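In structure tokens, one chain follows: the form predicted alone.
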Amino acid sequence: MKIRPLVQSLVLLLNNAYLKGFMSGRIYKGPLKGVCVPGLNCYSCPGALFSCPLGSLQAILAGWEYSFSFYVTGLLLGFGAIFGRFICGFLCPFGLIQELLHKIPLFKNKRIIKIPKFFLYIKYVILAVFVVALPVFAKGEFGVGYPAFCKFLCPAGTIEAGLPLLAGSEGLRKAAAGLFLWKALLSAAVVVGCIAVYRLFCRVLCPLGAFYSLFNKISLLRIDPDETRGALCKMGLNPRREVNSLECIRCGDCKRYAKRRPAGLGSSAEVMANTSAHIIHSA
């Protein structure tokens, strides 16, 4: 059994492991509710044992005139220097289950789909305006600011905690109203595209996925490009030049289809160029 999705699979399991959360449709706020994991996990699913990362951050950065996390801050510093984007391919919930959602076997013939560079800075502008700028600047009601990511964007948040809570509470189905009819529409989008294009959310609109690629380049935990020859990449890269680069996500599955490659294929450049024609450079 290959290992990375026996641990994505606890990890999912263990991050939600509040069964009671379910059957009554209420949130788990125990202490362990104190400990931020590294991956995309709503606070709010009933199941969820753990904090998220990135609403974590925002709660931080909004109340930031009165009180300062480093706990937080740091956490999630030192996920990124240890791990980079070893934790979207291994340590991430809403990675498998955008993985799974690939598997649904809705279009025909899925490719490997390079995805043109320019979309690949969205996730870079999400996190600098709804995870740092909107929670820093701008101010509700109280004055404090609010987690505009998780309040206008997350699909994790509405995929795993608003349509559990709403299925389980007819009063909140009958309070939900046009803000939570925009994040269905957007995370049926989401469910949708990655469906179509595999990773597609963690490729193109995760800040989580931004904020630990700015560390792929410095962090301890690498992979050797030697041991990527002749190898196929899901994420759309040329494991060859872009292992360890701001997108390459750690799962180790180029590593593992060149372990399996035929002695008498031939060269690595004969291998990439036959390979290359898997991969759809979108206009």
Given for the second form:
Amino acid sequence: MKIRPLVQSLVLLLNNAYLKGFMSGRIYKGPLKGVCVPGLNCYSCPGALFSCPLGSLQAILAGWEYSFSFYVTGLLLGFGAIFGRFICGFLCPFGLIQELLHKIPLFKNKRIIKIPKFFLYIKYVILAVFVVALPVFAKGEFGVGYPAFCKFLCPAGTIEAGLPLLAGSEGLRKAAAGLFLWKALLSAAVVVGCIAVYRLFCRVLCPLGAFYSLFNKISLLRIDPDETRGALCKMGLNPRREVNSLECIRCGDCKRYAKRRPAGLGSSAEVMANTSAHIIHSA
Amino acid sequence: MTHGKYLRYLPFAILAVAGLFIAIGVARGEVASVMEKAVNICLECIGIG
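Mind giving me the form predicted in complex with its partner chain, seeing as the form predicted alone was just shown?
First the chain shown before, then all remaining chains and molecules of the complex.
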């Protein structure tokens, strides 16, 4: 039995265990909301018990009270130093949603796609501009800004919070206008993209993954390249060379290939054939 | 001591800084600010605000 889907499912359920919220269309207001989880999970999701670290960081940076969030930054630094992008692979609810979307058989011949490096850097720009710079500097006359990533880009907010809340509230539906349409279209594009390409949002757009990636080479939890095998993993990485690179989410698939077929037994191509995958080298 | 050996201790140093940051944040009341935002529906998040 694979451990990762089990852990991911438990994390998704634990993060969104306030089931009453889905029935009532109201969000949890208890003390757990003061704690940020490591993964991307909108705190306005009716089931959310905890807070989203990105939303919390932006909310504090955009507020008038503090110019820097020691609390959320400390949590993010701690998560990063221990786990790196293991969080993306195991502990991120939106990561699981993307993986489930990729299982939808909408496109034939799904391939492992090696995304060109230029696109992989977009998430760092989003982190710098939308999560940090705009909330800090784009403030109104009362010294209050806005969480730019949540407001303009975050598909987790639209999918996990916007859709269920709007479905249960006529007032919110009436208030939805151009901005909601933009976010809905963007979220639809992310959904289609994730059906076609494994974890497209994670790889190209996610600022939380971008932050954790900075710790991938030094975090306490790493994968030994000598224990890996395979030509290309689902993230489009060569396990031997890139197992602790910025893009590795530590899903551990390369370690499972290695256990199944130790070095010296069979070629990488055979390993990939076992996964029924095709490879595109586009970079 | 080599560069690689220094790197081995870096995550522990970051963890120490992280712990200090969390303590400072809690002491100056940031948890209440996070709570305040999180217990109300985030209109920006759902695409209305």
